[in-house]
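Form predicted on its own, single chain, as structure tokens, below.
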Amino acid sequence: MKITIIGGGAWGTTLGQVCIDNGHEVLIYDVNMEHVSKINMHMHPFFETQLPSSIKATHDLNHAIAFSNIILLSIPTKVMRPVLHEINLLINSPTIFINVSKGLEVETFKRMSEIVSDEIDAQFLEGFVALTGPSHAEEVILRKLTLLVAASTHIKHAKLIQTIFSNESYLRVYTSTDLIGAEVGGAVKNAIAVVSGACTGLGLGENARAALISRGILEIMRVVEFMGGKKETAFGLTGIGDLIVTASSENSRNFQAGKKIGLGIPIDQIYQEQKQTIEGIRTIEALESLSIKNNLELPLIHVAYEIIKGHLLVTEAVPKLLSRDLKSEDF
């Protein structure tokens, strides 16, 4: 089977290797010529890892779109809409879109599936699947054991992507029909991971991180339920599973960004030093707007927003959270 991957970054290129391991043909598109060149020399653009010899990359979007009727999107959420607009001008046959980017559009609170529906003409949008779950590219590229979820409103599309990406060596994919829950969980956990990193930067300890992850799951559940997903999805791979790996690992760029915030490093400097997109900070901004507009109780997100906007010192975060009204944890 042929698969086009839009985005030759850390995750997109790594998933290209997965597809080739599973016997598929892959063409990766990227605007960065250095990335394209490295991939064509069978070197990963971010990791010191050799890629399979059959992997190919291109700078020609038209060539990439013509290559396959399965398109995997691995690009920052902030450029998702303009890239899809370009794709829509070139596409000429029904296509299944797979998205692996985790975030919400700040201005509209829309999920990536909704943006795909906005930008791709209905006759060319055969289906949409979110491929998501607890996964660091740094480990998947080394073929370390990983579990993911293929979520779609149409189970046949979820099962197709499950079959394409699963193997008996290191990657197992489950299916889900709760697309909303899977997408929202993957987005909100990035925001909570930034807060977790800040806890580490402040030196608060493991007790604090455990508490934060537990309370973070509650905030994920609230957003999932508000947006129409199943709250139970927050307790699966796309919720608590993804949060654990992202909120407790130095491999997570959201965690790393939060850690730097906890150490007092300015946001602008963090952006300059980070080569890859920090989706969690954008998601914090989106969730703060969502919570204000709809009266959602998201105290961790609110405090994080106050910090990144310079309204609150990071050292003032803990007292502000602990001074909230005392309450029961009965659910």
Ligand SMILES: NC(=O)c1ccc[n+]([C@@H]2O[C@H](COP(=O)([O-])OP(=O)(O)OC[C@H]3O[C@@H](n4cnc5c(N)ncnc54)[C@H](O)[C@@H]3O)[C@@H](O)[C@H]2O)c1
Given for the second form:
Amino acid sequence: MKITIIGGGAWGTTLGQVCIDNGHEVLIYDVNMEHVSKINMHMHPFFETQLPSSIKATHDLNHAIAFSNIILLSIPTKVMRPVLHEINLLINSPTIFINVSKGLEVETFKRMSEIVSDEIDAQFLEGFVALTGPSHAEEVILRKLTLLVAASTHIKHAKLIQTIFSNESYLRVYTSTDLIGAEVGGAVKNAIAVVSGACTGLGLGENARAALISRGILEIMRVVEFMGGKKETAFGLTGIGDLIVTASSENSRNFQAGKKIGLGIPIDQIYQEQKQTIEGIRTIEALESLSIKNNLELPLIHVAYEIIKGHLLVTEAVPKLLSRDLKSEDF
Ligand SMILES: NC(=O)c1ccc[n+]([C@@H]2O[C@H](COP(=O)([O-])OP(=O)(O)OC[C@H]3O[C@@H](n4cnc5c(N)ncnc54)[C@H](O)[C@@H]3O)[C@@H](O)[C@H]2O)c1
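Please could you give me the other form, the form predicted together with the ligand, since above is the form predicted on its own?
First the chain shown before, then all remaining chains and molecules of the complex.
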């Protein structure tokens, strides 16, 4: 099959290699000419890895859209709407959209599938699948064992993407029909990963991290349920699985950003130093607004938001959380 990938960064390019390993044809589109050139020279834009020789990239969106009827989106969520708007002006046949970007639109709290539905004319939107789960690009590019979930409201679309991306050597994809649960899990875990990094930056230990992952999954469950997903999905690959890999790994950019916050580095400096996408900080902003508007209890997100906005010193975060009313853990 032919697959167009929008976004030739760490993850998009890596998924391009997966598609080629699985016998598909790939064309990657990116606005960044340096990334396009590197990919065309079979070099990964971020990793010291030789890419398969059949991988191709372009700077021409028209060419990319005409290439296939399966479009995989792997761009920062903050540019998702304008990029889809451009795609909609060029598209002229029914297409399946796969999204791997993890976040919510800050202003509207919309999930990426909702933004795709807003921007792409219904006649050209054949289906939508979220491909998500615990997956560091750094490992997948080395073909290390990884499990993902293809989630769609239409099982036949989820099964198609499952077949395209699964192989018998390093990648196994499960299907799910809980699209909301999968999308929300992937977005909220990035926010909790920032908090986890901050714990490390503050010098807290493994006990604190385990507590944070456990209490963090509760916040993911609350958001999933509020948004209309199944709370049980939070206990699978797209929730706790993705949270564990992101909240406990130095490979994670969200964890790294949180660590710097914990060390007291100002947020503007963190953004300047990090060339790649950090979704978790924007997601914290979206979740704080969502929780205030809807009276959702998200204490970890709230404290992280206060620190990011400069309303709370990072050293005040733990006392603030510990001074909350004592309560039972009963679910
Ligand atoms: N890196 C990972 O391991 C990983 C794993 C799973 C999911 N994700 C998610 O995938 C998404 C992308 O992550 P990434 O790590 O590849 O980020 P990245 O910053 O490495 O790459 C993003 C790419 O998008 C391109 N881009 C930016 N604006 C664009 C535009 N307007 N049009 C076309 N291309 C544009 C950039 O040039 C860059 O190449 C994020 O939402 C992230 O949460 C990443």
